[in-house]
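We begin with a single chain expressed as C-alpha cells, specifically the form predicted on its own.
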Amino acid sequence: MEFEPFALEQLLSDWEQTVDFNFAESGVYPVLLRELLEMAGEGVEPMLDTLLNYPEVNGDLALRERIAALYGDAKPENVLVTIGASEANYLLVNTLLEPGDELAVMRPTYMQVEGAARNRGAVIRSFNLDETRGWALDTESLTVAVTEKTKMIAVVNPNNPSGKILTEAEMNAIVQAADAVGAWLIADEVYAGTERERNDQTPSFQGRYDKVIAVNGLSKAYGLPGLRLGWVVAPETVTTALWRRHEFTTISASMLGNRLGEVALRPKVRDQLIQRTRRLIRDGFATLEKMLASHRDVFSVVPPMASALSFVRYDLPIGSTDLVHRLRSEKSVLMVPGDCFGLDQHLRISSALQEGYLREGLGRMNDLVSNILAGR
C-alpha cells in the first residue's frame, strides 16, 4: 500500500527550524523548567534523586492517578501514558481499525487520525463544521457520514484549526450518532483548558457513552510540549490492547517526563499552568486581530473560542501553500496553509506567543500582503 505522508507535520519538520518567526506551531509559548518547578514550590528536591531508569511502561502510577482524577469515575487502569497525544492517536487507529473499516472524521481538523487511518486502508467519510455559522456542527453532514459500516468517529474538541468548542447539543448529536451504530468515538481533547472566551474548562466526551476514548496531553493547554507526554483514557480492555502495541513502538515515555508530568497535574500547579496559557491566548489573539486589521479587505477570522490558533481566511490571488512558501522564503515566517486541512484560502496562525515576536513576525506578513496587492 502506498504511504501518504502527514503534510502538516512534514511542513514543520522541513522548515520550522529554518525561519525567524514560527507561527506554525499549535501550542502556547513553552514553559521553562525553572517556571514549572517554581510553581510546584517545596517538595521537588527529591526529584534530583530520580533514577534515570525505565518507568512503568504504561505510565507511572502516580501520574496515572493524576490523569484519572480529571475524568470522573476513571481509574488508573483506564489510563495509558504515551509519547504525546500523537502516539495515542496512532495506536488507536492501528488497534481499532482494520483495512476496509469506515472512519467518520470531523473537518476541518488536525489530520493525523484521518491520515493514519488512510494509510491503514480505512475508508474515510467526513462531516463538517460550518464556517458561515461560526464553525457550528453541520448535523446533516454528520448523518450522511455515519453509516452502519462506521467503526470509528474522530473529533477534536476544542477544534484544531478553528478553535471551535462544541456545544452540549453538538456533543450529544455526535454521541448519539456513534451509539446508533456502535462506533468508537475518539475525542482528541488536547485544547481543553485553552478557553479564550470563558473560564470554565471544555467538558470531556469521556463517560458520555461506553465506547468513548479520550486523548489528551501536556503540549497544548499546559505549555509543556518538550515533555512529549500524552495519554488515553478508555475502557480497560482497550488500554491493555494499546499497551501491548505501545511496547512495539516506544516502550514507554521517559522517567523524567512521567515525574514532571505528575508535578504539572498537581492541582495547584495545573491551575497556574492553565491561567498562564489562557493569558497568552487572550493577549495573543488581541494582538493578532490588530495586525490583521492592517488589511481589513484581505483578512477575516471567526474568533476562536479556544486554542492558541486562528484559522484566518484571506482574499488574495494566490493559493495557501504558495503563499506560505512565499512567506517562508521572502520573510522568514512560517504558517500552516489551509490546504493542510482541505480548505484553501486560509492560514492557520498561532498567536499565543511573546508580544514583540508576534508583532514583528506579523508585520512581515503584512509587508508581503502589500507586495502581492501591488502586483509584486
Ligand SMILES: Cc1ncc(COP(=O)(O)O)c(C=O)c1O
Given for the second form:
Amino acid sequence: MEFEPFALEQLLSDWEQTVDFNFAESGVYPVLLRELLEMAGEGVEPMLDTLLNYPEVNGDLALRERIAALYGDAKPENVLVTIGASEANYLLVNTLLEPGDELAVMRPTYMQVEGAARNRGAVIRSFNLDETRGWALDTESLTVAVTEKTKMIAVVNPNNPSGKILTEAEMNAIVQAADAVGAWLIADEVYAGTERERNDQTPSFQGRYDKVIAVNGLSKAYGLPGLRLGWVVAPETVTTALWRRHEFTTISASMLGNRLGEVALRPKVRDQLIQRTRRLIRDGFATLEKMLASHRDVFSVVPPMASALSFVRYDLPIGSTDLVHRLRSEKSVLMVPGDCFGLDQHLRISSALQEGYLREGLGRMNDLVSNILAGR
Ligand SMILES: Cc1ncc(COP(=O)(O)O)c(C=O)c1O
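Could I see the form predicted together with the ligand next, after the form predicted on its own?
Next comes the full complex, this chain leading.
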C-alpha cells in the first residue's frame, strides 16, 4: 500500500509562507499574546513565572476541567489534550481502526480522517452534503455508506469547506446511523463558535450516543492556532487508549499551550475570543461577497452558516488545481482547489482577515479571472 500524502496541508506547507496573499488558511486573523492576556485582565508578568517543564502528559488538570465544563456531563478523565485537533484525529484513526475496517465519511470535508484512515488500510465509504440544496445532508447516501461493517463515522460540523451547520434532524440521522451498527461517531467540531448568521453556538454531538467522540481545539473559533492546542472528549476507556498512543507521538502538548489554553477557556475570555472571531467572519464574508460580485457570471457561493471559509463555485474553462497554481505563480495569491475535497470547479477561500488585505488579494484574483475570460 502506497502512502498517501495530505494534499491540502502539503499545499499550505509548500506555499503559504512565500505568497503575498494567503487565503488558503482556515482560521481567522490570529490573536496577539498581548491581546489574550489583556482579555484575561492579566499582564504578562504572571506568565513569566511559568516553569517550562513538561505539563501533565494528558493535559493539565486545570485545562481539562475547563474543557470538560464545555460538555454536558464530561469529566476531566474524559479529556485528552493533544497538539491541535490534528493529533486528536490522527490518534483516533490509529487507535480505533484496523486495516480492512470501514469508515463512513461525510463529504466534502477536511480530508484528514479520511486520508489517515486510507493510510491505515481502512475501506472508505462516503456520504454527501448536497450543494444544490444549500449543503443539506443527503440522507440516502448516508444509508448506503453505513453498513454492518462500519466501524467509524466521521463528520466535521460546522463543516470545512462549506460552512454548513447540520440541523437537529440531520444530527439525529447521523447518530441513528451510527447507533444502528454500533459505530464510533467522530465529530470534529473545531468550527463550533464560528457561527456567521446566528449567535448561539453549534451544539456538540457529545452526549447524544455512548460512542460519540468529540474533537476540538483552539485554532479556529478562538483564533489561537499557534498554541497548537486541541483535545478529545471520549468515554474514559477511549481517552486512556489514546493517551497510550500520545506517549509515543508527542508525549504532551506544550506547557505554554496548557497554561494559555486554560486562560483562553475562562468564560469571560472565551466569550471575548468568540465575539472577535464572529466579527471577523461576518465582516470578512461581506467583503468577499462584494469582491465576487465583480464576476457575477463566474462565481456563485452558498453563504457559509459558519467558519471563515467559503466554498466558491466558478465557471471557467480551467480545473481548480491549475487555477490555484496560476493564481499563485502569476498573482502571488494562495487558495485551496476544490480538487483537495474531490469537488473540482470550486475554490476554498478564507476571508476572516483584515479588510485591506482581503480587498487587495481578492482584487488580484479578479484580475486573473478577467485575463482567463479574455483568453489570456
Ligand atoms: C476540520 C478541521 N479539523 C482539524 C484541523 C486541524 O486543526 P489544528 O490546528 O487544531 O490541528 C483543521 C485545520 O484546518 C480543520 O479544518
